[in-house]
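First, one chain by itself: the form predicted on its own, in structure tokens.
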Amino acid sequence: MDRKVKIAVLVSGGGTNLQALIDAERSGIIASGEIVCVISSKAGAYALERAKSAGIDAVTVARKDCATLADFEAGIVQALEEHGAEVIILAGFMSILSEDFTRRYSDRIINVHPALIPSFCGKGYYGLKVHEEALKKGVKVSGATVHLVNEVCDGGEILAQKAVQVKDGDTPETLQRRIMEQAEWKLLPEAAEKLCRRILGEKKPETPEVVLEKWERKDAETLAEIIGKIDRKYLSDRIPNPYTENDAVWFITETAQKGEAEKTGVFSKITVGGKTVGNISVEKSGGLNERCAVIGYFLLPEYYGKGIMTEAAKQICAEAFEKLGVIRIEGRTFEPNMASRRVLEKAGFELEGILKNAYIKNGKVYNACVYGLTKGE
């Protein structure tokens, strides 16, 4: 198999489930994926030693050293992006991830829970607590569940389950060990392989026809409505909040039309099936960078993931090289909008540097990512 899906494993402790994954990859049970990094939420976790012994990159993003959950997750995202991770496996990872994080990696995160969901699951049910509650209830059968992770704790799609007998005289520790050996260590690698095969077999959704058209004053109401539907974290701080129809008129007349007339920028509305769904523009930089231009864009959320921005970027870059006389177009994107990075790379942009000009704003870490596309290359 030429291509394998890149897997990151998130851990917090000893890493017994991690070892099961490592062994499964070596034995060929995981044939469609490869573990490229292990990320621990605790410094000194033995799981990191397991990773190093297997020749896998080991990274620590210590939760206790991060002021906020957003800071913690930003560190994890950085490590995931640096390793090109496509699948994330939670293997004894003792932190609940935010909705922003799970949405970013939708259908790409799997977790193993030491019970048969929907029993003994949800917030507060982890580690020995799960087995303690199962024994208190007097159940005769417990087990393990591997599921996709979403914004609901233990609420994602179930990929696999296996029942394990509860024996007389069991303690939480003996039951935990039996469930790991008979269920978790078997199910987790099998589910990882299943998800990797699913990804390799995924067909790209067909990109609808994308047409770039010039903004006109009559589009002001539409533009205002679009910006009102977009999450503010994906918009420049320079865009007024709230954004009114008067703001849209100003953009169209003073920025878009004037910029194109003076050949300082190319501004286009993105239309799909005759409907305006977003904006894309390329503007010349000033000063020493006058032969360079910067790309920027936004899109209605329901049109994400269809290749629309990639196609729009290709079209406007070709137009900008011709009309503006620039030799280079750059895209500067900032965390947490990593979708921008993927759009630009697919459109032919080359990643020049990550963590360039990293800074902190309003308690969040932002990493400036600079991409460039040079004419003739």
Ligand code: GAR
The other form holds:
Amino acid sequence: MDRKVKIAVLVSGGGTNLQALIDAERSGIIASGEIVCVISSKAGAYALERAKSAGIDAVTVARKDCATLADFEAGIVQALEEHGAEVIILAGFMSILSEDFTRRYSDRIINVHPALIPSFCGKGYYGLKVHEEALKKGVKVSGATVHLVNEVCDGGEILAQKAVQVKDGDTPETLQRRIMEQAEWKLLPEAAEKLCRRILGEKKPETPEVVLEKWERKDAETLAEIIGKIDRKYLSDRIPNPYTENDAVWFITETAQKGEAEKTGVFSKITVGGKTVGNISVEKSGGLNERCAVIGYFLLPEYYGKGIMTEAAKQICAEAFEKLGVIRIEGRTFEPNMASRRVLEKAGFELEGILKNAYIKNGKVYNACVYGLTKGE
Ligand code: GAR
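Output the form predicted together with glycinamide ribonucleotide next; the form predicted on its own has already been displayed.
Entire complex below, previous chain first.
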């Protein structure tokens, strides 16, 4: 069977848009994607029933039970990761998502808004309120908009719009219903299919040749420079900030070279076309198993998306199994992006389990997923 893009639908209420998506998948309007989970921000939302009736996993991450937006989003991310969701559809989802969240899934989230953006949109304009305001203003046409979601509420690129007549005597409820029937339930599935098709068709850029070399003392300046260019949120809290050349010398001599000599770890600089672009290492850790090691890495942002990490992970894991006597290598994704999971999976890691509690430290979401790669022994 052809691969389908995994879709998560986020809801808060009745879920008629969710129903339209489910029906569209059944009828083949959505052919390039499959709904793998429904996440509700409200316990008891009827949308959850619709998901269950359709045999789709339904999860509640109740906004009101979460102390902060970061807590709430950590719960959502966990559910998304568990289901391997690649596309997120907001279908009557009544919370505004943070910049961290929307960046993490950039160009992968779409929303349906029940008005013609830029009218009657933004913070405070949701559900019936949108139609009340449209009627108050006396507009003669309203409609619906499907758009990509970015950090600006209702501000992402518009993908589709459809106008709907306002009739004399309309109430917010009658107008809402007409806009749903004539616009939302049609536009949203069509936009979902388009996005999934685009993702399936995306051509992977060719991976440049990746060569791993051992860190040497003379690389200290380069290492400090690279770390200086990486967003701190992609780095462990243990890495000094600011990171000086002295810190780099310490890492190279005391961590990397010693680890290599004592066979407690393998540490390499990642080079592409002779240029050093990142670091990758596997260190003995104890972890879930005493013959266990943990993998860590970072890469200059301009080299993302080229498969470099996948290639580097394959090479370093082979080396680690050979030199360290370990039988397991684990990866933890602390990064607020999906890259590391993809890297590890492509390098042959299997999702071993997810530590249930994503947690927040210093305002950052730590989504403690554990992946394991076990050598057949
Ligand atoms: C829909 O009209 C949707 O466009 C709107 O809420 C309704 C949810 O209905 N969404 C927003 O206002 C988001 N800002 P549903 O739960 O039956 O799909």
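Residue numbers count along the first chain shown, from 1. Computed from a predicted structure; not experimentally measured. Take the two forms, find the largest set of C-alpha atoms that superpose within 1.5 Å, and that set is the rigid core.
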After core superposition, I'd like to know whether residue 73 moves between these two forms (criterion: C-alpha shift of 2 angstroms or more). no
Could you tell me whether the Cα atom of residue 149 shifts by at least 2 Å between these two forms after core superposition? no
Quick check: residue 266 between these two forms - does its CA shift reach 2 Å or more after fitting the rigid core? yes
C-alpha positional change at residue 222 between these two forms - rigid core reference, Å: 5.5
